[in-house]
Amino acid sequence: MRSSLHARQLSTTLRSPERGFRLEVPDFAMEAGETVGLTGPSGTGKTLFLELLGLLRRPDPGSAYVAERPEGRLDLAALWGKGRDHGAATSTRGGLFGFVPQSGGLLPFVTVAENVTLGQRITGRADPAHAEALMERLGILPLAGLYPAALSIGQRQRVAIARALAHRPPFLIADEPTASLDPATAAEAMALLVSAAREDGAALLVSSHDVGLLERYPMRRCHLALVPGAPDLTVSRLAMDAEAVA
């Protein structure tokens, strides 16, 4: 059985004294081995959507969100429980997800090799051989003993990709991973991200403003757009394409 995520009527609402913002996900599904591209204008909540799927954001009551794994179904929406306690979501997050943030998000005071194996140590999935193989595949093995400050932006993103995959998560989430890169480096980083996820058998959800870059790869696409809401509430809703884009 392949791992998959499925959300129905999933939402999260942010409130301030002046106005609220609600992200609505009527239906979203993703399974191991596929790539899904996320687009949408600024202000539509792309990062919020990735945080919601990655168990970094509490869903609204009544949301349905499950993960199917070979060992069984996991109700992700229920992990948050009642009140502010989110320990179950935190403990589950590392086993399911790998994250590639826009800036790389590397720890500056540890080496490349130590950054790559961070997820392995946190999740108790130590596998030095796999970490080394990832670094070699991504061309950063010669940089293993360096610190992030000594790397180019493109090299840092390669390290971030290796770190996200090192603990073998079934799902990989990348938030604008090429936004800080020049066009040539962005194309190279996206190619590495897509191929590395595919070779590891991980599902990849990647957001980007660069629609042309996403169109170079076979993937399903989803997009966020603002829809009419109450006077004091901005609503953004996800729409998902039915077919993969070749």
Contents of the next structure:
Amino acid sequence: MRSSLHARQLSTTLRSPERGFRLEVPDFAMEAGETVGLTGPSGTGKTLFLELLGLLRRPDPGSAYVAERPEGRLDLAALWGKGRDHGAATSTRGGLFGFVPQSGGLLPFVTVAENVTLGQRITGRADPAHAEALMERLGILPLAGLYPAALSIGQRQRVAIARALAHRPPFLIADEPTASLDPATAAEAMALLVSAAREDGAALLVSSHDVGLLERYPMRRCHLALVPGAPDLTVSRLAMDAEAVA
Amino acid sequence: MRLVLALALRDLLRERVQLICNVSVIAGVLVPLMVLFGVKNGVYDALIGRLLSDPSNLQIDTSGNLAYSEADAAEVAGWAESGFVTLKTRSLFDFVNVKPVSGGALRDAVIAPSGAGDPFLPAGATLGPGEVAVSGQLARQIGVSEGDEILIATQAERPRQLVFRLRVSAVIPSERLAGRSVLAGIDKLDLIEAFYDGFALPDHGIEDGRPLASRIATYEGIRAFARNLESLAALQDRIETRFGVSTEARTRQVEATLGLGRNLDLALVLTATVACIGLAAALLFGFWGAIQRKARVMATLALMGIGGPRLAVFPIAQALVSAAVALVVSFGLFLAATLAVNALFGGGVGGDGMVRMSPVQVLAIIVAVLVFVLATSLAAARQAQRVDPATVLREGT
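Please could you give me the other form, the form predicted together with its partner chain, since above is the form predicted alone?
Up next: the whole complex, starting with the chain shown before.
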């Protein structure tokens, strides 16, 4: 059985005295091995959607969000505790997801190799051979002993990709991973990200403003767009590619 | 937990400037306070040591004509403030002649009541029935030492002297017992008084006089020693109140020294309090600011699955390691300062030097500093726990 994520009537609401914002996900699914591209204008909550799926935002009550894994079904919406308590969301997030932030998000005080294996150490899934293979595949093995400050932005993104995959998470979330790269480096990084996730069998959800870049790769697409809401509430809704095109 | 500790140490080593700043701030406050504390210890201990080296500073003698009984002495001895307590015979009969049994010089000396617990005697020493202790000066002048036998005789004859043949169980150093003195059990002084009062003492060859059985033993005074210097004034007050007499003691001198110690303590506490408030503010905002600067690192760790209390370990571990390094540096500097101060001024306060600190005090300082630094790092720990991991996704470099 392949791992997959399923969300139905999933939403999260940001409260604000002036104007609130609600993100609505009527129906979303993602299966290990596939790539899903997320697009949408600025202000429609692309990062918020990634945060919601990545257990970084508490879903609204009534949301349905589960992960199907070989070892069984996990109700992700029920992980959160009360108030500021993240409950089991934090530890579950570490094992279930790998993240590729826009800027790499590397720890500056450990080496490239240590950054790559960090997820393995946190989740207790030590696998030095896999980490080395990833670094080899992403062309950063010669940089293993360097600190992030000595790397170019493109190299840092490769390290971030290796780190996100090293502990073999079933799902990979990449938020504008090429936004801070020049077009040539961006294309190279995106190609590496897509191929590395596919070779590792992980599902990849990648957001980008660069629709042209996403179109170079076979992937399902989803789109966020604002829809009419209450006067004091901005609502953004996710639509899958067919709906988005319509 | 081990991973977070290891990461915290790696970050601390990389942020050497931050570590040096924190160590400097802690050592900058700690070293002067420790030197002040050490000097206070040295000076005060020397003054107290001088007082304690002379047991007379613990001694209280009643004055006046009141008669005391053995029950009175027992009552005083039972008080919490009391150390050794003995009755006194009339001071008129305190003078005796002393010479070695083996022959030699004869000297007059003062005989004083003594016994187990007498602070003039060596610690733990007792006086057996046939034993006395003598002052160093008397021992030198008549040429006796511990174990020798001496003859102690009254200065009056009736028609012959009352003579005791006794063994010297201890020679008291001159700095503890000045002059020519003999310390003997109260029974010896009681017999001397009975001798002067005209009672027959056939056991000692004094056949003439009233029968000793008709004598009612009363005593001219009580000599009490306070349990410690702090108890002297209270014991003196209690004796005077209980018996309605005046007493003689070196209370003013002792209280002046103790008051000096209390004032030095107060000054040190005030100085330390002000310094610690400043240090607490510097460390609290320093640790908090460091975590603010490292919010992205904290968020990355939280994003990858380290959350809650485990993240709080990061700033706490860094703070405690900083404190440990600061303690090592501080004690190193303190040692250097101690050697310098003791070399310059140590001669004036006795052999142990002017700056002193006991192992217990060193341990207390270490624990206090670690607890203090731990407390100041709690705000940073709380801040670390509150970091939103989503900031890694939302913020670019």
